[in-house]
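One chain follows as structure tokens, the form predicted alone.
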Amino acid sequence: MSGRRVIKYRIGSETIRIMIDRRVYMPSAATLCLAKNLHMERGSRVLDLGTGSGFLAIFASKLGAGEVVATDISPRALKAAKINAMLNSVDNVDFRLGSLYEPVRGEAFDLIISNPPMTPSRNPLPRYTWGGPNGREVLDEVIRGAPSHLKSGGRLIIPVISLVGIGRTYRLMIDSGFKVRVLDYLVHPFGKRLIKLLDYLSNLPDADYVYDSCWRPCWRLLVFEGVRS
């Protein structure tokens, strides 16, 4: 850790502090703006899919969780998230090395959260950004796969981006068994990545993007509950 960046962030009461690693998913404006609607009663058993930096779990703990666990596929996102949760002194989060569900086999939990890969390229990009051809196929896996995973009046939580279609998400969670409503909304604009990419995304039947007022194109973001009934 000798020599590495941290970057401190604020949400409400709380600061979190995580260290920078480029190969490593840190947190993005989906992430921020999921942590801003996250809530959860205390000691709640909460599962983070594809933790990254470990940002969200390490955020779930200081609101107040009983227990998290917090997969991710990478190794070296693993170890750098446990590195985050020993600087925030939080200690209740256990870290799994696996696909999504596939470290949690027949558990069952109060809250899901997750932040899934969604930039749709022909092209595979790094794995922690690319959601395939179509931008869904980590985010459809999630959805279909909480309700299993999730107590009877369980929640999933989940920012999903207009690039993947945000009505087909919201249908995908109703036809999951969940009662659904929208926590936030926000219009980003484009990184460099997504700006290589107009053309392709242009052609995307689900895909949607807006305008702002400096004729940049913008992605739009809601963050989505789930209710397991």
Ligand SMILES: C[S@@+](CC[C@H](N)C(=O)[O-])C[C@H]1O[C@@H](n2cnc3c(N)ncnc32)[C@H](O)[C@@H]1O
Given for the second form:
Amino acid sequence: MSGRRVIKYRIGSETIRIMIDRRVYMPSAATLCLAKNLHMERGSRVLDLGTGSGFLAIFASKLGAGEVVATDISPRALKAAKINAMLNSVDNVDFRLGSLYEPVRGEAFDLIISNPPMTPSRNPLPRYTWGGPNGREVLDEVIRGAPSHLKSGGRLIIPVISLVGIGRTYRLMIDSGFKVRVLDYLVHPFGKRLIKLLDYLSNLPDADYVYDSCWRPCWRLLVFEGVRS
Ligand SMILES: C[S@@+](CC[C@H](N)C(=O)[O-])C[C@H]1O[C@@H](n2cnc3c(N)ncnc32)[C@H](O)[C@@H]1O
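Next up, the form predicted together with the ligand, please; the one we just looked at was the form predicted alone.
Below is the entire complex, every chain and molecule, led by the chain shown above.
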């Protein structure tokens, strides 16, 4: 741990410290927008699916979660997330390795949070960002699997970028049995990776993006909350 640089993030009255690791997804605009909209009853049982640096799991713990289960398919991410939990003096996060809901088979939660990899690309990208050719490969499975891992009245909170189809995501959540509302939204300029993918993205049927006042292409992001009836 020593010698590694640490970034401090401030959300409301909480400060979260995250060690920089270029091979792990660092908290992004989507992560912070989700975090800003996180609310729960004290003592809630929370699942953070695809925890990356552990940021959202750590934040959920600081907000009063009774227990947090944080999963990831990447052993490296889990190692970093465990260190970050220690850095933030958080000791009620159970880190588990595995894909999607496999590490929590048969378990139910009050709240599921997830910021899945959603970059659409024909060619593989780093796993922490690649969502398959249409960007939806992990996202769709997170939504479809959520109802059977939520207690009655339990909630799923996910950010969705317009490059994967916001309307399509909304419909999938409704079809999966959720009552859905939008908690927040933002508009964010493309980074270098997305600029290179502009031609590909412009031909995807569900993808959309807008231009800002400086003519930069931007994705839109909505934070959806689905309540299980
Ligand atoms: C976009 S990052 C988000 C990380 C973190 N939750 C955040 O918001 O900063 C997506 C994370 O999901 C993980 N992931 C990708 N596919 C997965 C899968 N099938 N099951 C579990 N985790 C997965 C990646 O390793 C990565 O850490």
